[in-house]
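One chain is shown next in C-alpha cells, namely the form predicted on its own.
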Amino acid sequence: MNYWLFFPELLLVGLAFLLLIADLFLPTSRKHYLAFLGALSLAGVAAAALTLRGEKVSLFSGMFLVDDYALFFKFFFPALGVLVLLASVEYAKKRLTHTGEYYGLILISVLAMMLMTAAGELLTAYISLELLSFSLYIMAAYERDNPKSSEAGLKYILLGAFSSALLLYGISLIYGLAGTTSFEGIGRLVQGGNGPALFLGLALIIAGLGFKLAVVPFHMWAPDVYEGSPLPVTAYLSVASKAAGFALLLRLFATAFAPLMVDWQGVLAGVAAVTMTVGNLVAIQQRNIKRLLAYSAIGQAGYLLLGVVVLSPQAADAILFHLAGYAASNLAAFVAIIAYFNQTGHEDIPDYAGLAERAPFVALTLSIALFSLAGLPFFAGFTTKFYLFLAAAQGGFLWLAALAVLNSLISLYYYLLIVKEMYISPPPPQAGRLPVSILLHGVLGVLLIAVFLIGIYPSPLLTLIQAATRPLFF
C-alpha cells in the first residue's frame, strides 16, 4: 500500500487538529490569526495534491480512487475554503464565540469533500457525506446570539437525518441486489437485468441526495437554514455542499446508473425543468437577500442537473465548468453581503439603497456576481450556461435548455431588484460612507478577477476540467 496516495487527506487532518490545539494557547484578541492558519493550511494541502497528477489508482477494492477527478477537487475545494475563512475573520471577531473550532470545522468539511469525490462505493461515499453535513449542522447553529441561527441548525438536522435515512435505504436495496456498494460492481448488475427493488433503491438515493442538493421537491429546508446561519456560512453552504453533491452525483451516475440511463432520465429532466422554475419564481417574492439567494441556489441546482441528465462528455465538461463559474459568482455576491452585514447588521434588500454611494467598490462586486449569475455576457455565467445549455440541446433536450433559458430571464429580473436599490435609491439620511476591510477588499478583488477570467477567457479552466472528467468515460 502506498499511503503517499492519501497524503493530502492525512495532511489536511494534521493540519485540522493542528488548528485546534493552537486555539487553547492563543488569547481571544488573536484567535484570527487561526483563519490566517487555516488559509495556509489549505494551501498546502492544495499544493500537496500536485504530487498526485496523472495518478490512476484503485484502492481498497474500489473504494478510495486516486485519478484526475478527484485531483481536481483537491484543488477547487480548498480554495473555496481558503476563501470563506478569509471572508469569515471579521464576521467571526464581532459575532462568533469559540471562532477556533468554527476555523477547524471549516477545514473538516473540506476533508468530507475531498474524500466524498474519491469515493468509489456507496458507504465510502455516505460516510463522507454524513462528515460533512455533521460539520454542516454545527456550523449553521454556530451563532448562539442568534435565535434564527439555533432553529436554522434545529431544521437542517432534522431534515438531514430525514435524506440521510433514504439515502441508507436506498444503499441497503442496492446492496441486496448487487452484493456490493461499489460504483464499478453496480454498473456491471444493472446491465445484466432490472427490476422494481432497483429501481426503488435508485429513487430513494435520488432523494437522498435531491434533499442534500436542494432540488424540488426536497428543497424545503434551503431557505430558512440560508436565512439562519451566520453570513459565511450560508456563502460555504450555498457553493461548496452544492459544489461537493453534483461532484459525487456525477460519478455515481457515470460509473454505476449509466447503464440505466433510459429509465431515470426522463424524471431528472422533470425534477431540473421544475426546481429552475420554481427557484426562480419563488425568488421573485424575497425581500430578504439571504432567502433570494437560496432560492437562486435552488434554481442553480436546477440548471446543473441538466448535465447530469445528458451524461456525456461534454455535459460533465460543462456540470464542472458551471460549478466553477457559479462558486466564483455567487462567492462574490456573498462576500459582498458580509461587507455591508458587518457595518450595518442588515440583510434586506431596501436596506441596500444607496450602497453605491456609501461603498462602491462592494455595490460595484455585488452587482457584476449578480449579472454573472443571471448570465449576462463578458461574465462567468455567461461562459459556463452557454457550454451548459450547449450541451443539453446536444443531447436531445432542447426544451429544457430553452427553458433554462427564459428561467435566467426570469432572475435577471430579481436580481436588478437588487442593483436598482443600490444605485437609484437614494441613501437613508444622514448615512456615511462604509468603512470595509482591506481583507474583504483583496477577497472581493481575487473573486472579481475570477469572475471574468472564466467569463473571458476560458480555455485553460476548461483543459484542467476535460483532463479531470476523462476517468468517468475512458
Contents of the next structure:
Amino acid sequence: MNYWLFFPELLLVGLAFLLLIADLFLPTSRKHYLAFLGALSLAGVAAAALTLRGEKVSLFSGMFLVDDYALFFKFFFPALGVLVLLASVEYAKKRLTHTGEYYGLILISVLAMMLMTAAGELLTAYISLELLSFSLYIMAAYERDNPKSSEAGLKYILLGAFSSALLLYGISLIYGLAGTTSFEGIGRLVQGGNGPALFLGLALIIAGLGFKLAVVPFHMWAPDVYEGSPLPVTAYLSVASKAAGFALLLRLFATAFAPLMVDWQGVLAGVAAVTMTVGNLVAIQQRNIKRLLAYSAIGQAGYLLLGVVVLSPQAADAILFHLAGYAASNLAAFVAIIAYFNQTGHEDIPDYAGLAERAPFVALTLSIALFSLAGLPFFAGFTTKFYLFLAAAQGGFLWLAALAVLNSLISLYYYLLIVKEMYISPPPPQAGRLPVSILLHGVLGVLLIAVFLIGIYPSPLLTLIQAATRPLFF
Amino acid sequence: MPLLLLTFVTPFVGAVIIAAIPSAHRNAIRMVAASVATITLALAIYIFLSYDYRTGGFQFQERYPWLENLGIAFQLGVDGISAPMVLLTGIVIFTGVLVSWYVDYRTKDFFILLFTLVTGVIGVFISLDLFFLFFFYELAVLPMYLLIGVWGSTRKEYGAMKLVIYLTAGSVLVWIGILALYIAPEAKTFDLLRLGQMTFSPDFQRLFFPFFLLGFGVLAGLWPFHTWSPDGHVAAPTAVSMLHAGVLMKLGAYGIIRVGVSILPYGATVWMPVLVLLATVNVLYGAFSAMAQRDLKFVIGYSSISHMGYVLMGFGTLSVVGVSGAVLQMFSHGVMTALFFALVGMIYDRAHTREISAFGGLAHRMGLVSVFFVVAGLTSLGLPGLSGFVAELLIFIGTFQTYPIIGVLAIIGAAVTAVYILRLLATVFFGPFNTRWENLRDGSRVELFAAAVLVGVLVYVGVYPTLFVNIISSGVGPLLERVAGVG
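May I ask for the structure of the form predicted together with the partner chain now, the form predicted on its own having been displayed?
Entire complex below, previous chain first.
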C-alpha cells in the first residue's frame, strides 16, 4: 500500500500537533503567530495534495478514497481554513483566551472535513463527522465569559449528540442488512430492492445529516448557535461545516443509495422547498445580523438541496459550484461583519447605519457579498444559482427551481435592508471613521476577487468541478 | 474593431477610473464622467449611422466563448430594433451626466453607479445571448436602488424599495421562463439567433409566453404592474429619472420583443389581444391619472405610463407599421421624457418645490427652460413636426388595421394628453406671474446645452423620420414574417 497517498492528511495531523506544541512556548502577546503558522500549514497541505492529481484508488480496504472528488476538497477546505484563521487574528486577540488551542482546533476540523469527503464507508464518515462536530462544539463555546457563547456550545452539543445518535442508528440498520458499511457494498445491496428496514435506515441517516446541515425541520439549533458563537466561528460554521456536510451527502447518495434516491425525490424536494421558504421568510424578521445570516444560510441549504434532489452529474457540479460561490460570498459577508464588530462590538442591523461613510471598503464588501447571496449578476451568486436552478429544472423540477427563484427575491429584500442602513441611513452623531486592519482588508480583498471571478469568469472553476464529480457517477 | 464591445466597456471603464479618483477631486470626476459619456455617445452614433438597413439582420457581430458546455457565449450584435436603443442610451447618458453637473453629495459614488447602470443597459441591448441579456437586465436593478435611495427626494426609501421589489418580481418570471425554455427538448442553447429559428410546441408557447410578457412588462410599466414607476420616478434624482423613464422602461419593452415575440411567436399571437387591452388601460389610465396630479414630476411619471401604453399597444398589433411605430415611440418617448425630467430637475433645483399650483408665469424668469418645456409638451401630445407625431401616427394606423375600437380609444388618450399638457404649460409657465419667483434664474449653460441636444433630436426625428423608420423596419420586418409564418 502506498502511504504517500495519505500524506496530506498525515502532514496536517503533524502540523496541527506542532502548532499545539508551539503554543506552549509562545507568550500570550505573540499567540497570533500561530494563526500565520496554521495558515502556512494549510497552504503546505494543499500543495502536498497537488501530487495526487488523477489518482483513483482506495486505501485501508476501501475505507479511504483517493480520487478527484476528495482532491477538490483538499484544496477547498484548507483555503477556507486559511481565510478563517486570518480573519480570526484580531478578534481572538481582543476577545478570546487560549487562542493557541483555538487555532489548533481549526486545523483539526479542516482535517476532519478532508476525511469526511474522502470516506469510502459509513463508519469512517461518521468518525470524521464527529471529529468535526467536537471541534466545532468547543469552538462555539470559546468565549467563556459570554453566557450566550456557553449556551450556544451547550445547545449545539446536545442537539449534535442527538443527531449523531440518529445517524448511528441508521448506520447500524444499514449494516445489519448489507453486512458491510462500505458505500460500494451498500450500493450492491440497494440494487436488490427496497424494504422497511432499509427505508428506516436511510430515513434516519437523512434526518441525522439533516441536523448537521440545518435543513428544516431540523434547523432549530442553528440561529441560537450562530448568534452565541464567536463571530469567526459562526463564519466557519456557516460555510465550512455546511460544505463538508453537503460533500458527504453527495458522495453518499450518489454512490451508495443512488437507486433508492428516485423514491426519495419527492420527500427531499418537499424538504428543500420548506427549507428555503422558511429560512428566507423568517430571516426577514431578524434584527441581529448573525441570526439573519443564520436564517439566510438555512435558505441557502434549501437551494443546495435542489441539486441533491435531482442528483444528476450536472446537479452534482452545480452543488459544488454553488458551494464555492456561497462560501466566498458568505465568508466575505462575515469577515466584513467581524471587521465592524472588532471596532464597535455591535451586531444589530440598525447599528450599521452610515457604515459606508465610516468604513467604505467594509461596507462595499458587505453589500457585494449580500448582493451575491441574493443572486444578483456580476457576482458569484447569480452565476452559481443560475447553474444550480438550471440543473434542477433539467432534472424535472421546474416548479422547485421556480420556488427557488421566488425565494431569491425574498432574500433580496432583507439583504437590502442591511444595505439601506449602510448606505442610506446617516451615521450616528460623533461616529468617526472605523480603523480596519490591513490583514482584514487583505482577506476581504481576496474574497471580493473570488466573488467577482466566480461571477464573471467561472469556466476554470467549473472545469475543476467537473473533473471532481466524475468519480461519483462512473 | 470590436465596436460593440467597446461601447459596452466604455462606461464600465469609466466607472472604474472614477473609482480610482479620490472623492475630493469633484471636478476631475466630472470631467472623466463627461468624457466617458461623450465617447459612449460618439460610439452609439457611429453604430447607428453605419448600420446598413438595406442588408438588415444583426450586424457588428462579436462572439466570445464563456460556458460552452451550457451553450452560453458572450455574443453581441445589433439589428434595426436595438441600434436605435443603443443610440437612445448614448443620448440619455450624455445629457444625464451634463444635468448632474452640480451633484455635490458623494459625487464619486453617484457617477460610479450611474455608469454601472448604463453598462447594464447597453449590455441588454447588444446581447445576442439570452443568459447575458438577462444578466445585464438584472444588473440594471441594483444601482437603481442606491441611486434613488441615496440621492433621491420625496419618500426615497419607499420608492427605491418598491422599485426593486417590483422589478425583481418581474425578473423572477423571466428567469422561470428562461429555465423552461432551456429544458424544452428543442433548445439547449442560450443563443438568441438559434432560439429565434426554433419552433417550440404550441402548448409550450401558450403557457410560457406570459412569463416573458408580464416579467418584462413590469419594467415597461404595464398596467396593473406599473405602480412602482411613478413612485420611483418621483423619488429618483434628475439624471436617474431620465435614465429610468428614458431608457430603463424601454428595456422591458425590448425584452418583450427580443425574447418573447421572437422566440415564442405563436405564443405572441395568442396573447397579444390581452396585451392590447392592458395597453389601452395604460394609455387611458395613465393620461387621466396625469391629469389629477399636483406634483410636476408625478405628471411626467404618469404620462410615461400612458406613453409606454402606446408602445405596448403597437407591439400588440403585430403588424409592421404598428411595431415599427412602437419602436420609434420607444426612442421618441425616451428622448422626450429625458427632456421633461431634465427640465423639471432644473426647476426643482432652483424653486425647491414641484407643486404645480405654486408656479405661474415662469416664462418671465426661466425663458429657455420654458421654451424647451413647451417643445417637450408638444412632442408629448403629438404635434406634427416633432418625433412623437410620427411614432404615434404609425401606432394608430397599425391599431386601426387590427383593432379599430381600440384605435378610437387610443386617440381619445392622445386628446386627454393634450388637455393635461396644455393645462400644465398654461399654469406653470404662462398666466399671471407669481412674484414669489422674482429671483428665479434660467438654467445654467451646461444644463441648457443638454436640453438643447434633446430638443434637437426630437425635432430631427420629427422632420426627417425616414432614416429611423428605415432602420427600424429592417429589424421589425423579419421578426413579423416569422410571426406571420406561425399565426
